[in-house]
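First comes one chain, alone, set out as structure tokens in the form predicted alone.
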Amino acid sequence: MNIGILGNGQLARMLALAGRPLGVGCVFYADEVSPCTRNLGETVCGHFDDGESLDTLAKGTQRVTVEKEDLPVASLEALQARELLAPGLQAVAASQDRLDEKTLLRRLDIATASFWVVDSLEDLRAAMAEAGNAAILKTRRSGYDGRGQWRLDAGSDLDAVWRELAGRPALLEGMVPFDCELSIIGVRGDDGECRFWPLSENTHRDGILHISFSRPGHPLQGRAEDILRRLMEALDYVGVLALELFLVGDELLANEFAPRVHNSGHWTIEGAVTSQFENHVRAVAGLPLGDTAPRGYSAMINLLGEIPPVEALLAVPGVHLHCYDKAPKPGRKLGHVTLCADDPAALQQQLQPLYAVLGLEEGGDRS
């Protein structure tokens, strides 16, 4: 069997990785070669909107999934009139807006904070005296790794901020007085069969995924799980399915979802029975969903911008290491690597000469 992605950088390569020892081969679409797929199966060059390149694709693929939001509606119809696209237009469709996102999760009784919509000057004004003079300004679509946003307070210079802003519609969002950022990640199969991983308890660096934590046994596990087949349910989706939160007090709040595989659950790879990727190509594929039990505890760290020497990371006990084969860039995802262990305890200890070697305080910012 065949799957078709839509995209081809680094999601789309665990992907095919995971897909090769069931036997389901990827087919990856783009508008050129990656070096993180290029030996991992075929790709079908054409941009996002070209249907005769999509009707290739389609009629090599069994079903087609994506590893990005950001695809043109119409493309996604076409593919979706074939019964091909898993998951849905609905969902995919949801989770390139903001305003759709957070309309759907209130329509779920889903708790999300404060937002208003932006579309002037007047509105970001009347907004921000309403949050309180302390929110974040985010675009409505396009947005991610902290792309697209605006921290604001009393003293920002509004006029500015709506030039810079250049017109986008956009959201302003009630900042959130959290404890930690969580994610919960689901997968749901064609038959509705839904199973989930522990809670990641997430920290990031300039609005970007720096480290996940595995935490099994989360008290409050069963909640977000409840949260998330609600959203799976209403969706009708197939596939594996992420979605952020807030934790305030005893409380979750959602911040967004992703109708996807997601960075905060590759330590799954190594720190469960079946990983987010195989899962994801299991449900896609209309395959038996695996167990998602957690081996123990994980920590899953992203390497930005440039990969440390190789022989340095190895030498850590434990470690697990993996390179997407992408060129440095500031800021860019280029791998990440993973420590499992027994207990949270010795994780902490085994992580000490990984954060040596990445020069980490503790699993902080870099000293």
Second form
2 protein chains.
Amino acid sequence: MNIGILGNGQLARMLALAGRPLGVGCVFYADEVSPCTRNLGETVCGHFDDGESLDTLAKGTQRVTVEKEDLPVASLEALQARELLAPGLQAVAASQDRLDEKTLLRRLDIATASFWVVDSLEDLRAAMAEAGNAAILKTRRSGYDGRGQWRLDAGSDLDAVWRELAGRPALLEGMVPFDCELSIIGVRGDDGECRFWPLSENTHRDGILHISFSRPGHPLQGRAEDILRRLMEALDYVGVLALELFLVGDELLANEFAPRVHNSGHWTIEGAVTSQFENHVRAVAGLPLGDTAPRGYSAMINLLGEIPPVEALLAVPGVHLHCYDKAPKPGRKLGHVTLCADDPAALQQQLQPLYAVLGLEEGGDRS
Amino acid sequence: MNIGILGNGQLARMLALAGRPLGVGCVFYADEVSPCTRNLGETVCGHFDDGESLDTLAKGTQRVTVEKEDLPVASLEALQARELLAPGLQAVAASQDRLDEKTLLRRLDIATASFWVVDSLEDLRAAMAEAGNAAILKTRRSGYDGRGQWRLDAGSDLDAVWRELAGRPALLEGMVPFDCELSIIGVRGDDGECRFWPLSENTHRDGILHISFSRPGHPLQGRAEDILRRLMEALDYVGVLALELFLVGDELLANEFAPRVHNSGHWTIEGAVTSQFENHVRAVAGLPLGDTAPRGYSAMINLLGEIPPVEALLAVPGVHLHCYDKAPKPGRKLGHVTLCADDPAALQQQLQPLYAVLGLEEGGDRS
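The block above covers the form predicted alone; next, return the form predicted together with a further copy of the same chain.
Okay, now the whole complex, with that chain kicking things off.
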């Protein structure tokens, strides 16, 4: 069986590595062949709105999935019409626009931060006043890893920000005084069965995920699963779905969801019986889902911009290295490392030599 | 970095899958491209004695390793002369001939079964008498998975067996009344560091490995490690080395070794912190070795001849499926499945539904 993947970055790469042992091959679709997925399957080259190339992909695969959400709706529609797309159009389309996403969450009674639609400078001024002069302006579309976001306060020059926005539709979101950022990742099979991995606790740096800890046995696990299940069922979802959450006191606020495997779930490769990548392949291929139970306690650290000397990384006891074979570039996700231990204290101890190699202080902050 | 692999079967496949996350690519060398390793790296096509094609491989890789031992010594010599081969010529050559292998083991004071060189029908008769009329005749070269072996007793027609042998050099080995078959797998780095996985306990069927259990904490672990370490140091070995052992009472007798990753170590993919495949790549690439500690208790069952319906296999809780994408053929290794649990009792319980899917009775016997 062959699955098509729209995109050929590290998520596509790790899906291919997980699919192969199951006998499921992956065919990538992108503008050009990437070193990231080279020698892991064929690449059909074409723009994401090139019907002819997409047709070639469709003819060579039994199911098509996505590794990113920023894709032309018309192309997704065409694949959906051929009953190839998993997850479906509705989920991918909703995740493309922060207003659609938040509207869907609210409709499902899932709590979110306050937000205001910003289509004009007047909207922005009014919303800032309502938000108490502390808020984040976000473009509705094409924002990821902190791009298209402005943190605003009473001293911000709203005229300047408005000019930078350059007419793009946007939302203003109230600042959430969160205790921590969590994500819940689940998978829904072709038959509607849902499974969930333990919550991840995530720390970002410059808007990009820096470190994720698995949190088996977290007191809010059940509540997070209920929220994600509601979302998966409403979307008649097939595959892995990730939902970012803010923890405020003992309340969970939904931030945004991603209709795909997610960076905060990379620890599942070694830290769970079945990884998010394998279960996404299983779901999309119509196969039974695998066990999502944790294997101990895990931490995943992104390697951004450059990969430290591999010899030094691999000398860290117990480390699992995942390079993506991508060209170095400031801020770019080039790989990640994972550590697993039997308990949180042992994990912290194991992390110390890794922090040293990465030039980080305890807790993962840059020294 | 690129590693060349002589061979393109399932061992090469799993080496490539393990190397990729480390940023180490694999180039395969074989008569023709195989579905087993297709889309996991380039294949240089040529016979194993084709100097020109081997030169192409050598030029495109920084190190060359083997996934099988039955290779022309002249070709190995040429690669060794270019300082590319790991493990080295001596180890691969010794493993090609049961007499050389046993002679080496004896020289290192490693106990083996009694054996007699058989170069004539008279040799065979004399050896049978000395062996007490219960022995196994084995060709010295090119025997694997039970091929080239005859189990002989007082009633055997030695003339007929001699004709079947057809002049091939052979050894007669005394029958060993073993309690069980074990294997110890270790890895030695470029810098001489040695690490060992827990012993595997192996059951064969029709001469082919059927099921392996990891045996963490086995009382003879230390002794087995000492034996393998002696062998690795004598050979100035680099990479993974597997040694099959007979347990007789509390004695270990060495049977044969394989200068490569080994079927009885497939459970290390999920059942150890670092798998035999990853550590072989690390050693051959000159990188630091990974932690070989077990993750719970594991069982690996080979899928021979045909792969049962994948849906049924994947519905078994906790199962890890590894298909090799090889064409079905009676007795051929087409894949394997692994289960891991926190203790042996839980493992036995987890195995029951797997035995049911595979049509096996408890303990892995065919019902």
